[in-house]
Structures are given as C-alpha cells and as structure tokens.
Partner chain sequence: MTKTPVILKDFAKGLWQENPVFRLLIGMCPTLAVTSQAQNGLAMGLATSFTLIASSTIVSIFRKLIPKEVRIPSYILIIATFVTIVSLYLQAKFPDISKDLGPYIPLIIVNCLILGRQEVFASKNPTHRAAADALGMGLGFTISLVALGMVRELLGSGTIFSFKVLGDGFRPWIIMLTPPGAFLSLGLMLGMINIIDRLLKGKS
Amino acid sequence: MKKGLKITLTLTLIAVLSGAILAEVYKVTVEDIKANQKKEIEEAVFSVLPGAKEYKRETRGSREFFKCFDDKAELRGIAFVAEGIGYQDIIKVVVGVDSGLSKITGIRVIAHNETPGLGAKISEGWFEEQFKGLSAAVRLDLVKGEPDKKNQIQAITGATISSQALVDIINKEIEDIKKHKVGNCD
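Just the structure of that chain by itself now, the form predicted on its own.
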C-alpha cells in the first residue's frame, strides 16, 4: 500500500508542477500571441482589399468590421472576420467587399484545422482567387466541376464539406453585414 501511495503522490506532484509551468508559459506568451493574431488579421485585411492603406475598426451590434481607406482617405471597402464550423473544426476567414457591399474583393483563410492535403486546400491561393470579383448581392453556390454560371465556386475534389462550409460561412456573414447596414448602405 505504501508503494501505491508513493506513486500516486509522485504523479500528483508532477501533474501540479507541469500545470504550474504551463500556466506561467501562457502568461509570458499570451501578449505575443494576441499581437501576432492582430498582425495576421491586419495583413489579411489589406490583402482582401487591394488599394487600402489604412483601416478603422468599427462595431455595429455584435458585428466587428474594418472600414478600409485608400491614401486619399476614400472608402475602398469593408473587411470582416467570418468564422464557422468546417469539416473538423472552426474555419476563420477575412472577407473583403466593396463599399456598396455589391462585390467580393477577396478572401483569406486565416485559421482552420481541415484535413491536410484535402480540406486544407481552402487556404491555397488558387481556391481563394475564385471569390474575387463575385457578386455579394446574391448567394455564392458551390459546384462540383467547372463553374458555368456567375457566383459559382468550384469545390475541392475530396473536400466538398470544407469547400461548402467556407461558402456557407461567407454567405451567412455577408447577409449579417448587410443587416447591420455597414458600408455605403447606412
């Protein structure tokens, strides 16, 4: 019995020390993590709205968005972070639309845990490029094979669920942005 108690106490001590070390490491790194996340979003905002030089972060209701301006202080468009459930986990994407909320100017997937080699292709440039210039006035549709109509996105072979999830996330968030009357719609 003494040997079992000794093992239990040793394992408990190791677990407590490991937890304390992890908590301290988190405290030391949390600000760097937040700064890196902010930088990543900022880079994505500028990449989805070509010509934007600065942005102003605003909130309407629970919706946060970025009004983006060119070097003449003219509104270039709106960017926002959209997220939802993918095949395996949360997909987080930055979406850019023009100031009238009529055209998608670009998207960039900034976080996902989709299957490597399949669903993870949603963050590849060729897939993200499909969204540029599409209408934000009507819903996007996912198709298997080559798109033959406007506002169609070609699904990734073997990753239809991830592809559909991204399209659904973008459709839902564009509708939500319109409800909050962001852009020139206010």
Contents of the next structure:
Amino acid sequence: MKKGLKITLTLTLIAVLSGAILAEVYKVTVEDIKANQKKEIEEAVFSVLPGAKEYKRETRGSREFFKCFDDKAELRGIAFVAEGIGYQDIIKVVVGVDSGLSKITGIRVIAHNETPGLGAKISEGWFEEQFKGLSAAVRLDLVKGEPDKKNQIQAITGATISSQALVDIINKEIEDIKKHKVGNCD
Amino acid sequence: MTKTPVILKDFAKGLWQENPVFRLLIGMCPTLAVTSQAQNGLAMGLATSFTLIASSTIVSIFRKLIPKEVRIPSYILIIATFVTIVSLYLQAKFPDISKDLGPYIPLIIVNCLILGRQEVFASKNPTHRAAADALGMGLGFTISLVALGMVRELLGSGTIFSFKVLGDGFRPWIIMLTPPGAFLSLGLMLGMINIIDRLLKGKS
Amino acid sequence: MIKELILVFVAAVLVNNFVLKYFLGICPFLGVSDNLHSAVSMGFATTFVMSITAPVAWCIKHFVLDKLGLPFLEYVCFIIVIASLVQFVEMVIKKFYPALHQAMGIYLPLITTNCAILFMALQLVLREYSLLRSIVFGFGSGLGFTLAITIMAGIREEIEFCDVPRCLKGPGITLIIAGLLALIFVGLGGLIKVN
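Pass me the form predicted in complex with its partner chain as well; I've looked at the form predicted on its own already.
And the full complex, kicking off with our chain again.
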C-alpha cells in the first residue's frame, strides 16, 4: 500500500512539474511562434505580388484569399494558397494574380515533399520565376525543353510529374478563384 | 590508462569506443532521416545532446527518489518535457531549422540513445559522472550525424554546409539525398569504421 | 469516401512506407529482423498497438487538448498514452490469450520506444485526418512496418549462408540491403495519383 502511494505520488509530482514548466515556456515562446507563422505567410504573399504593402484575409464560401493593397491603399491583386497532390505528397503554393484576375503576378511554393534534387526543384527561384507575368485567362501548358509559345512552362529535367502536378494545381485553383468572383470583378 | 580520471573516461568513451551511432547502433532513426544536409545533422545532434544532458542530470540528481517500478515512465516524462522545450524554442527562435527537422524533433523523445543512457548510466551514477557521460555521448552522436551529413551532402549536391565544394563539372549523385542513399552510405560507413578499428587494434 | 480510405491505406503501406521512406522503427527493424518468426511477431504486435493508438490519440487531441487549449502538452500526453496502452495491451493479452502472449510477449515492451508509433500519432493530428481515416492510417502504417521487417528477415536468413566481406558483417550489410529495398519502394512512389 505504502509502495503504491509512493509510485502514484512520484508520477503525479513529475507530471505536475512538467505541466507547469511547459506552461511557462509556452507563455514565453508563443508570441514569437505566432509572429513567425504570420511572417511566413506575409513574406510569401508579398513575394508573389510585387508592390503589395498590406493584406487583408477574407473568405468567400470555402475559399480563403488575401486581398493585397499597395502603400496608397489601392487594390494590387489577390493572393491565395493552392493545394494539391504532387508526386508523392501534398504541394502547397501561394499564387498571386492581379486585381482583374487576368495575369499571374508570381508564385511561391511553401510546402512540398518531392524527391530531393529532382522534384524538389519546384521550389527553386528559376522555376517559380517562369510563372511571372503569364496570362491567367488560358490554361498553362508544360513542355520539355525551351518554351516556344506563350503560357508555356519548361519542365524540370527528370521531374516531369512534379512539374506537371504543380502546373495542374495552379490551373485548377485559378479556375476556382475565378468562380468565386473575388477581386475587382465583384 | 589507470591514471585517467574517471570523469574523463566517461566523457571520452562516447566519442569512439561506444559511439552511439557507429558502434552501439542506437538512435538510428534521426541519423538516417535528417542527414541529407550537414547543417540539419548538426542541428539534430545539438537538440538531442541538449535533451540528453538535461535529462541525465535531472535523473541522476533524483535517482534515489524515483521508485524502481515506475522508473521508465518517469524517465520518459522527463525526456518528453525537455523535448517540448527544445521544440518550442526552435519554433520561436529558429523557424527555418524547426521546419527542416519538422516531425523528427518530437521523435527525440523515443530516441533509444536517451532512454538507454538513463537506464544504463544516469540512474546508477553520481551527477557529475552522468553529466560527463551525457556530454560525451551527445558529442559522439552529433559528430556522427555531421559526418554522415557531410558525405551525403557532398556527393548528393556537391556542397558542404551549403558551400560549393565540387566544381560545375560534377554531376550530383541525387540518390545520396534520398532514403536509399541514406541506408547505403551509413552501411558503407559502418564498414569503413570497422576497418579503421581493426587497424587501430592491430597496431596496439 | 471508400476510395479515399483505400488511398490512405495504400499510401501508408507501400508509397510512404514508415521504415523505408521515413526511417521510423529502425531499431527493431535492425534488431529483430534476424529470424522470420520473431520479425512477423514483432510486426503484428506493432500493427496491433498502432491500430489502437490511432483512435485514442485522435480522441485525446480533439476532446481533451483542443478543448482545454493545451497544445504544448501534445508530446507528453501522446507518449504517456502510448506507454500506458502498450502496458494495458500486454496485461489483457496475458490474461485472455496466454498463447498469443507467449508468442509476442517479449516484443511488447520494446514497442513503446518504436518511434513509428509516436510519429503516426503526431502525423494524424498534423494532417487533420478524420477519425475513420486515422484508424485506417494507423492500421496501414503498422502493416507497412510488418511488410518491411518481414522482407528484411527473409533476406537476412539467406544472407547467413553467404560470404559477406568481414567489415560489413552484421549491421553493415543489413543497412545496404535496406538501401536496396528502399530503392524498390521509391519505384512505388508513382503508384497512386490523386487529382
């Protein structure tokens, strides 16, 4: 009986101490953690919409998006998170379009789990750069080698599936964002 | 040998004789998982070392108060607490590292290296020896991770700690960055360590 | 709905195999794979614990941690749950199925420190799986582990009779075989495609 009491007491004591210490540590760090998460979204949103200085999170139906304004509080465009399956896992990408939903202003892959050295190149600058300035009115096409027509994206060598997946995700989600009539159309 | 202070011996054995990765083969999950880059190996090594040193010290201080029957749950609780602290700290101060190591940080809790040292060493020895043992084991673990990370990064992307080492003529062996590369390179490294060890023993 | 569950299952068993893709449960994978019988027992014991852990972890997350606003206790809670579950399962099996306990009894305590289980519990929270999906995910991950460790044990039994270079004997050659197995599983990567 005495032994049982000692065991219970020890475990309870450790658990309570652990809980108390963690609560304190959490209190100290939670502000920084939240600030980091906010900064990550902010950086991605501002990088896909050049000139944006301020953003407002809005939702329409199930669709969430960010309205972006420049320093004169004028609407610069819309940024949104697009998501879909890549070669083996989910790819998340922030896409920026201008306020008339006619042009892609930039993309930034924020999360993926593609093969390192191959598919993982979708998050490299040169690949993302290709999307800048392309029309959002027609679908994007993926080609192997140098693009020779408008709205074509050059696939990553050895990673056609990952490249295609990203292009598909962006095509599909731009359609979706148009359906929700965000931006200046409303 | 007999003149070497005990504490120094406790520290030094983790580096080679009882190196956790290359000799004892424990803590293999993070070893293989995060070493596609030397930098991640270093971060994981340091995070694990911190947890190990902190837990060993605490366990050793209270070793006479913790009842035998519940020692394992007690150790796990203590370890889990420190791992949560590490995880929160990394999220707050080093968000990039936290993102790179991602799901492997909480797994430090079940790293057999840490629980093993509590059971085998910290629970039976005075605090200063437990701390020295933890420091040595942590350092040995970190060195192994960095070594494996350097080999994989060099062959897989031609860089070490993100500095370009191999020229443009080098075509990266992408397989080194993928799971098969991790298994293969660790397997071959174990073989090399065995050869070196045999040579050392042959000399003495 | 059914299709989605099948996808989660196939992904957990083959495409994202815990051992060969995420390096989880390497300690038992290297330690218990020297004979086929114990490898299979270890695999099924782990699958069993994982299938139970998944729904319990899901409930703890949604009914306790979220309700009370204690996200920072996630690691501590999950590891306690896993450790207690393993203990509980062991007691139940010992009482009601003594034969089964004889077969896999010694492996049960080892399961607590199998990182695959903690990883699985944390992932189903991170990926915001529903309860049903979590159960399928837990079961599938366990089967994936069983598959990997069984194949490995089969190969290692054959290797016994081969002439392996002296420096690679034991863990060295095992890791190299694991690398080749992982290579096969990389090929399974394109097995599922969701669009």
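Here the rigid core means the biggest group of C-alpha atoms that line up within 1.5 Å when the two forms are laid on top of each other. Numbering follows the first chain given and starts at 1. Just so it is clear, the structure is predicted and the values come from calculations on it, not from any experiment.
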**Smaller-part rotation in degrees, where the chain is treated as two rigid parts between the two forms** = 35
**Item:** Backbone CA shift between the two forms, Lys27, after core fitting (angstrom)
**Value:** 11.5
